[in-house]
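Next comes just one chain, in structure tokens: the form predicted alone.
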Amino acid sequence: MMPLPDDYLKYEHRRHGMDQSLYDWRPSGERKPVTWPGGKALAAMIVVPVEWHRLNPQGKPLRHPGAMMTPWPDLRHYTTRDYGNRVGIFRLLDALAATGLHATIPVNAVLLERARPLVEAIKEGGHEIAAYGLEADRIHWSGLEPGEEERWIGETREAFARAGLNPRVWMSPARQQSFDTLKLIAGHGFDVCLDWEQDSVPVAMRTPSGEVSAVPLSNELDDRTLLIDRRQSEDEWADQILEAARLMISEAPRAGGQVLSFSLTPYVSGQPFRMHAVRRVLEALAGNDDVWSATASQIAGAAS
């Protein structure tokens, strides 16, 4: 066997705590407890991602979850995603309205004009619209050509401005970032980000362009992950969300306020045979006096 070279395990940022300077290592027991409005024990953040998928994605450096799967043209999956934006999301908006809950809804910039009636319906429902990059096949990563990622973020900001929107919340396509993404989005006026989930409360991220609040969005409660990738039943998925809420509320005397977050993907949760589980979750959260239903901006503001 050949020995490893001496510099193999050397890393210039390695030190006690975290190997990066974005945030400090901090166990949950050592943080100052967060207090939510009204003394609520739990902030519930519902995220409804509105995506535009190409029929011929390049998939570089990875295919977005939900990207086409079969040889071109993959019309079956393409039309299922389109169904989500035409039909499924309106079921979700109706269910949110029926319970009085408001969601954070990241939207791919290319949909602002392509699906303008949908954008208007989201605004009329009182939900928070977040920037979700240009589209699902524009994945942010450190292998992009110099300047390309900042151009994409700038084009996203411009598209929202043309649509009369000025979001402060950012979510990257596939929640994938480069080493520079946080700095770049901060430079373009986004101060809340949904890509990170290292804690159960918002974490202040330091960048040369200013601070960004990482409001945690749980991939472990993501509907697409649990229902499609892990093939769980709708009742199992709903039970997991409600069990997470129950446990986090019980932890409030020790841990303070925490964030329960999960995604409702229109082409997944918006299917008619899954709406019974969606309604069960929303009605349970809306009827729980310990739960504060809030958008990402509201949660970031309350935690600061």
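None of these values were measured; they are calculated from a predicted model. The term rigid core refers to the most C-alpha atoms you can superpose between the two forms while keeping them within 1.5 Å. Numbering follows the first chain given and starts at 1. Compared with the form predicted in complex with its partner chain:
- Once both forms are fitted on their core, a CA shift of 2 Å or more is seen for Tyr11 between these two forms.
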The other form holds:
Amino acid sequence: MMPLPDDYLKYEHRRHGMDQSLYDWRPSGERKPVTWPGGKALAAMIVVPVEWHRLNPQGKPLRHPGAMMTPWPDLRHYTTRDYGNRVGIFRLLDALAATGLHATIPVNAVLLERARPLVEAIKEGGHEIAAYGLEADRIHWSGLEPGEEERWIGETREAFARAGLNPRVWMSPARQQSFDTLKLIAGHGFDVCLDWEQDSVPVAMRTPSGEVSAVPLSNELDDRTLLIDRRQSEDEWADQILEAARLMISEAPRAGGQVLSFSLTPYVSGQPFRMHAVRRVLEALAGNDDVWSATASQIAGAAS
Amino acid sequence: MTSADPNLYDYWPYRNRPKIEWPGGKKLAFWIAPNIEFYEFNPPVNPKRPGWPRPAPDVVGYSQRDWGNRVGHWRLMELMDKYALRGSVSLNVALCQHHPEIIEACAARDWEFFSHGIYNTRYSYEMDEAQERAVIEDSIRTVQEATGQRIRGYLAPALTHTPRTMDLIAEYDFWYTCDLFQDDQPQPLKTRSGKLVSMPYSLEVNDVITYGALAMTPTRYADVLKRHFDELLAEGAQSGTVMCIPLHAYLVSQAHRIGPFEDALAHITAHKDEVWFATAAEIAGHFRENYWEQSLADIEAKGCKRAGTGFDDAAA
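Output the structure of the form predicted in complex with its partner chain; the preceding block shows the form predicted alone.
First the chain shown before, then all remaining chains and molecules of the complex.
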């Protein structure tokens, strides 16, 4: 057996701080406390991802969560995902409206034309629309051909412009990035990103094309992960979101304002039997005087 | 080439649809789909999927499903009798040969039958048009001979399809398919001919999904069914909704499960004033007669109508 090359035991970035230059190391105790508008203890960001899952995904370099699972034509999964964009999301929008909360809604660019009435409904509801790449099966990663990622981001920007939208918030399909993604989205006018979650407050990311604010979105409170992958009940899922809110509010006097974030995936939490738990979470957040319900760009703005 | 988009229906936002009213001014059309299935002991291999997850013979899998036929369906029929609920049977039509006693018991209750293929171990993948037509014609003929009923509905065996499935069943004058899960209301499908309705089948509360994929306990499943029903009933005041409970006796009729399941049926049947208890063909027939044109007109008015029908169209 050949041994590993000698440089496998060389540690180029072994020093205090991070092993990359996108942002600096900063333990939470050294953070200057963040103050939210009105002196609220907690910012709550609700993210509703609107995805189009094609019947024939390539799945490169990974299958997007929710991608087709059985041999083509997998009408079962195509139509269950589509349910979210047709039916489930309107339940979520109604529940948000009933509580006066505003969500951040990343939309795959291919849906802007296809589901035009949905885009109008999101705008009428006063929510913030974010760019979510072209579609679920166009995943940004470092194995793409040179120029391809920048072309996708440019096409995404153009599709939103054609729809009369000028989002400043970006979320990558599957929250997957290449080493260049931040630089490229900054170059196309996106200065807020939902892919990173290295802190419980926004973090300023440096790129050669300008700064991008990483507003944290919690992977560990993702509804699809907890309810489908981990088979937790709706009440267990809701309890965890509200426990996170309680804990971070209790920390506010010494830690300052933090961000509670979670996703409501239309084809998951928009199911009829799950809406009771969605309403319980939204009502609890809306009725809590310590909570500032805000969109990604509002949170980025308040933290900067 | 495989299409990215089936183009079997157009986008249609749930909000502000024209009102559907079920007979008697009811808000929710409720139906139950007992899947009455036969899984072969040693099925031929489809290149896209083995007949069983384990090497044949999968004796636990096979015998559990046989338990459903020998014990489970009878227990479920008694329970549904108690609540005066008729089933719409999702039928592997070879059951008519294997176990005619079950077919007779369902027919005696005036239950509806629709095709769920020949066997649940014979998948549609890789079938050519003649083979798929043979399955459909066999389904129509077999159920007609066994019961006198002309089937009007389809649920592809094991949810396996070809790009032609919807066009073919529409051509054979089927009224509805349960294969598409994009909605809680019926919708006209875009087939080359015929008048085929997409019938809500509520796959997310199918007992295979809830007990299996989502690992629910019996009491949790009952709670989920009640909540699903309550939500769709409330929304039905705006425009009539559909709820189905797709069942498999080899799962739901187990001794530890059917008691809690009864609680859900008791809850649902307590709302007789607001709910139309119907079969799938009755629901599809009512929709075709009264709401087909209105639905298409609303889709067009909302700017959602797209050209073409089905997989192979250039618009896909």
